[in-house]
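So this first bit is one chain, no partners, the form predicted on its own, shown in structure tokens.
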Amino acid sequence: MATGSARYVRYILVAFFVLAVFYFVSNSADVTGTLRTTPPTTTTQNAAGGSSTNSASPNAGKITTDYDPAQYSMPLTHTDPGWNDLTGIRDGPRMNATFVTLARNSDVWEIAKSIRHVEDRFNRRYNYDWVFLNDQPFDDLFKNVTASLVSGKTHYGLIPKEHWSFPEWIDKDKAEKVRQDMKERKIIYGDSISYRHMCRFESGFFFRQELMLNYEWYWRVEPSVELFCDIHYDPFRFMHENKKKYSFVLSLYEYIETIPTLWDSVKKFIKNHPEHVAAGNSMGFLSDDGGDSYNRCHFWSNFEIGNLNWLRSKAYIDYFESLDRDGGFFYERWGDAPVHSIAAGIMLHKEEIHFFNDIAYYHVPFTHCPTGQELRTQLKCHCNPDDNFDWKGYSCTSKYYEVNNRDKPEGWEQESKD
């Protein structure tokens, strides 16, 4: 009879197991670090500009706007509580952020690579959303696949005819001649009416996009990039405790036949508008004689971690209209990563432009191996340091830390030999 009994209390305490077990897997959530148990959350903007979604708003329940940075540790050394806590949801405040992709329907397999080095390197313990943008409508593939790598909410947005076309004032007949010209000239993409679409969106539209207008903050991400070094902390927390608002991992130097006179209308801008030129600027890292000429240092923009409202603001809409109007997207081939860096540069105080020495990237061709054998380790990086494009001649960041009055890394010397 004892037997009897023991063996009904093994049953009694096995059912209560599986129960409590089915308890916990059917009421786990995103925001709890377990698992997921309901489809990744989509929404998609239609063809008139609106847009439908069976969630609430974007980081429902998680973006934290009023908090004690002291209550919640944020690791950026290995000295710091938390650096080594890498699995799991991370405890603490979300920002009011998204990353956005500016992709077609083609690229869904290079965009889902990226996706998972984002996730696996930084966003799986942060779930924040995603945006995609497409001048065409997304397919069902590029939504399923993308939404189910995608820790966050996934949102895709048809971006609106007026904001990829040829405005108004361009004359396409001339705008022709140019694209032929520079096919002759063999200048990278110098015959591309889409590219050309694709810079003057990135320079002044994105931002302005109804998915977007629900966030303060954006990380740009490309189809094909790589990230090679785990990330401890949250980059768009980083950016707002530190009163940042356009932040880097690349610079180099413009093809200067692709911007022949935007420079001018960059001066023509500052004299129309003093009141939008910063004090303690970074004039000195776009200009080699204090402002008379550009010697075509810029961010490289594929990779952006930046403040949206910055974006919206109306200096910033002063300066993409004023340049909009010269239209050397067209006539030229003006870049958005020139036309970003040089409204940074004059627009913003050299301390609220970040460079991010611990996000290793890569996008085809130039990769950021985080400078420093030391870092590298903490940061389980697996990228080749003789790669690292940063103190090549050819880039830009030597001025970006001469223009900030910054030590540069330690073993920065040895990388900077072709």
Ligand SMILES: Nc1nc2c(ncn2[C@@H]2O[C@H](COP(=O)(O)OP(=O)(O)OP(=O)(O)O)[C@@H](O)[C@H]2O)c(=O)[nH]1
The other form holds:
Amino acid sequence: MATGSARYVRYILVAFFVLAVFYFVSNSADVTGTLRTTPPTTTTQNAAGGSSTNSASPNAGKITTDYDPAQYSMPLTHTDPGWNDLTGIRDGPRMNATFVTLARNSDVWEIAKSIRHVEDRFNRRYNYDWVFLNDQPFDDLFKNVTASLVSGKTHYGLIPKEHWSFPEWIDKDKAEKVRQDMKERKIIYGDSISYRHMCRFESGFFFRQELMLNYEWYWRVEPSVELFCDIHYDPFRFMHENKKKYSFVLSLYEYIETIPTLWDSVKKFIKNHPEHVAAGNSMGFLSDDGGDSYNRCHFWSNFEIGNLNWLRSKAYIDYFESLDRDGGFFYERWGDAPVHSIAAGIMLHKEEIHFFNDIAYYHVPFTHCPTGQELRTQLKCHCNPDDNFDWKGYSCTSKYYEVNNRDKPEGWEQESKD
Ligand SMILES: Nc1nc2c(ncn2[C@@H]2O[C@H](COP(=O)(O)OP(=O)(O)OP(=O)(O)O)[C@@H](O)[C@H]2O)c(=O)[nH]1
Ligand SMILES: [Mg+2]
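Would you generate the structure of this protein in the form predicted in complex with this ligand, following the form predicted on its own above?
Expanding to the full complex; the earlier chain stays at the top.
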């Protein structure tokens, strides 16, 4: 009997030893950054005191740019391998990328809808992170709802006061008079202080927030936006492999009342910093007279996929600081859309700006529904092509095609009627 017990004790000890070895091997694999096989649990603490606990999915690809593209298919068209593989977690590399949303606590249910669209059409297979930024601390409801919907990790950041306030060189009385005047003239958001802080923040600071410094790529998402088609490949990876820096889905003309002196400010910057102007840029998209005046065309910045290192470059920072000194964020109502677009148009090579025809998108009141019935069917789109804004009179997307000497997608004429 005593010998029998000793044998059982030996079995138990051996079992413990095997389990311990297994545990050690699987955990050290995670630390060294090899492909994950078990879902890690992460907790994020930040300036806002926010924290979220979330599980990344098993076998999510590792973040790397050191991979052989031929080894992992990126199905750009329905004839490419892997096109129909829309289930499970997508194997292969991940870019160092995040979604980013600026929002108030009161935006929680509207951003919840946007997240649902992004997850259902794309991110459930890729599990990219999501950074939320706010000028006030995020509350528990906001954090809990968003963390439950995002398949990647969520992070919550509090914007420092100096990125969301009047800079010392701004004359507040003058700014107040401007707001009063714009209110009387019924200019949209003309009397709003917070809207101006928002536009200045998106123009010059979101990419420099502490949490954003961890990433190279961003995809901006606003409350209540919709995605109408499946996304069959990783747009971040597309941007990386095709050397793109900035992208858009909708473009239009800016209200001149909000930017009367923006172009003067841009011309001053160009004069002071000719070294930042790219050869082969998209000036033709911005100006119809070789740069003398602004034609008001801009990419709509509530959707953007872009490169954060470009925004953090000396060229972009010099540009933003020059504009910021001129005061138009407060003495007028400069939007981050024309500010980003002019920067991209002047300081990037035109090949670095990409139009995602296959990402179908809505932000009130405009829709981008991919041109071409065959493509819409392949992408399982649920948008009405009659709503597509691209070829209507108030869109600048035709101009983008002209500047890039590209033929417009087949079927555009049918969608051009206002
Ligand atoms: N934290 C915070 N976020 C804001 C504030 N104002 C706007 N935002 C966010 O900034 C982004 C742009 O604001 P919107 O109000 O959508 O501006 P818009 O897209 O020009 O106008 P809409 O037609 O109203 O959508 C959104 O993601 C908002 O949630 C603010 O005061 N605080
Ligand atoms: Mg919006």
